[in-house]
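As structure tokens, one chain now follows by itself in the form predicted alone.
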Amino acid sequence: MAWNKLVSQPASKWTDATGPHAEVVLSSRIRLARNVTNLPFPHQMNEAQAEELIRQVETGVREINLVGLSSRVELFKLADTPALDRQVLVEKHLISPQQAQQARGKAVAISEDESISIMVNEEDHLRIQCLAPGLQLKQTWRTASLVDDALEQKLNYAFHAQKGYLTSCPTNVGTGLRASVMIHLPGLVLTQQAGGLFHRLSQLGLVVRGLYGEGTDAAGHIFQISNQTSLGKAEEEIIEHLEAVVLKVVEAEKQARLHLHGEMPLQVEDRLGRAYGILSSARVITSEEAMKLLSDVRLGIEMGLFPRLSHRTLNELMIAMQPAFLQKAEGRELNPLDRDAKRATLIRTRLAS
């Protein structure tokens, strides 16, 4: 796989729409954090420990490759990398903000259809992240399990027989796992039901979080849901747990999406008809409005207003249309008025097409 290649296209796996209750649930993803012994952890790390963990990571690279699965891994030095690079893998979900800060010492092992992402140095010596479209939870653990499995051929892991995986935050010890989905909520937060949800969550051990993880705010309507604490269940509990909870989710938001266009449906398909034509018109976009506009015009496509669009092509545009994605697109940087007239001169090719 060409980085080149993996910088410059929006498309992903967990982008194409295909997985069960795709047209709420953007994405689903298992992310195990795990460390190897001898080795201090990364914020106590110098140099040449962590180029020593980057050489144990690329053997377990090798290791990867031989168990079968439908997509190569290949892995890169962060260091190598120009910084605008790094941002583009931020926005496609592929890396942390924090590992595309900093590059020295760090690494990132990617599949070629983005599936897989390991992130070496980052918060944990390994962040092991496994991504696919719609409601997909059991199927990715499935995937990370035979990933992290392959590594530990290859690494010695720091395991505590009592207390579990060990692990740089205190939240992440025990299995190790935060099994999240991405998921599309306008129909709850516009009939204002979405603030008392998300405090049920949090009694349901869940913790809801922006579109690129904590500390970031939820961009279009689109949140993260995950478990909270790794410790004192087993791995396919806390999955069929989050599964069943986001079961749940996925039907009131349908309830949610049914009442507003069963109530007021002139006054909705106004607002979504208005939303696909300032995006077919604008020529000059933030990211901020965009992403506001296009939560509308996903919803829209779910009630039948734009059949020619589909939730794959929104989900690239998403990315695409993000501030290093767009730059790099460019082959430069650009001031924020130029990239707002590139990002609306993107959207009005794409929907017109």
Given for the second form:
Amino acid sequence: MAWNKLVSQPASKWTDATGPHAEVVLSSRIRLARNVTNLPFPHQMNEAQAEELIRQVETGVREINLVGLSSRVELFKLADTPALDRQVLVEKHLISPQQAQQARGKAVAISEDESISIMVNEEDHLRIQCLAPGLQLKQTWRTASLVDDALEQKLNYAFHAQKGYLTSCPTNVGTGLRASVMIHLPGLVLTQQAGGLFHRLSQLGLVVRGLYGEGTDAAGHIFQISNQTSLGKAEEEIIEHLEAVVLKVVEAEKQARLHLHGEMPLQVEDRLGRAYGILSSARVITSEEAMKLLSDVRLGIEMGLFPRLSHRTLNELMIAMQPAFLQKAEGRELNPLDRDAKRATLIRTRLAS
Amino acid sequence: MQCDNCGQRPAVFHTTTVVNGQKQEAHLCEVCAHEKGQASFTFPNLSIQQLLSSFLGQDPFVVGARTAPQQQAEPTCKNCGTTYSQFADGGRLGCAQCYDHLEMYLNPLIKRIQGTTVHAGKAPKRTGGIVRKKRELASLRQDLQGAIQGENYEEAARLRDQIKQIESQIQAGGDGSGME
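Pass me the form predicted in complex with its partner chain as well; I've looked at the form predicted alone already.
Let's see the whole complex now, leading with the same chain.
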């Protein structure tokens, strides 16, 4: 039952858009990489070892459910699930594409509100991820750390006195932490300030990526900003640094939006209005075009152009219009044209309701 | 259009910056844009593995290992058998003990990627107790130095006792690596 809800509902805790600075920051994420002693890292494991770890994590998950989180965590073995369902979880950022493709010996534990997901046997034995709407990295870290402590009661973590938590790739060693925000920066892109800004961020030890992580493009002006290094600083310090910089980016983005609207209100409102026009009338639309136009509509909501629309609706649409999600909703495989048609219908009805 | 900066090459990067409501336009060639950091808007489509390989490419040892593997005994993890050049190719270690068995090769790399080799964050509650104690010890020893230099001998004596106490706790508890 829980699984069906997971792969059929676009809404989750982060899509609420309730957090601080939700007008610019879509979500905050904390990821902790953890491994256990006495088992090789996942890419070297045989099936029995992978199963053994899943059993250990199952007992750890019971501990998590005792610490009083608001939402229950449940473990799913991915090999038992249909490929399309796994693809839906990728689109919801709950598992990685690698886990979806090679499901044998892999598992994921997910909380009911989807704010916690623990990937088992990904690049590391465990990838604990916590997600929250808006900019709330500190609170999200506290949740992740709590989950980490609960799991540690049942798992013997590979921890080195000098190097900290040991990970399969040395880029994650130490804290195993990647803190990141998903951020919407149309103002900075349209005023052509984004390039310079991203360069400055890299000098500050931060990395900017596209929406779906490493090597992806910035669909719909949505970027991911995260810490680059994981060793040598305490988690709180890494997180505070990221949060302080992100606050500055939020400020710059708001300035850019005000400037755009102030300088050329007619052109801006025309562009955003046209985006809404296309989305509410199109009969066939690719996800790339839809992402671009939804970005404009998102900006329009901020500028007060579309009072009947909410960020929440757009966040849910962004998930529901993805290829696997559309096919899951339809209950069958769809060719690209059919998908684009279904997507257009979905967007039209949601914008009208 | 020529580049604003060098005036020689054609401008290919056009940027508009708004400072205090003043619009400033810049037109730069590829070379000058890179120097000024404006060209970074194009996404570096590098995966972690590629990034790592590029780091490793600078490592004279790896180059040696790749071109003439038979001339050198390959550094290998005694626990899982992962060799350093396997790690260099795939970007992944085989097990937690690789960090010990390949330490002298990994340390320079970790230093290059992370800027340091010393963890300063969280330690596991159950198995990381000794690590926590060792950190406490290091900070007490620093305090002790300060107390001695400041000729504050009463404080120094108190710190010395505290250090002894923690040292004996650590000795009773094992080597503290957290790795059985």
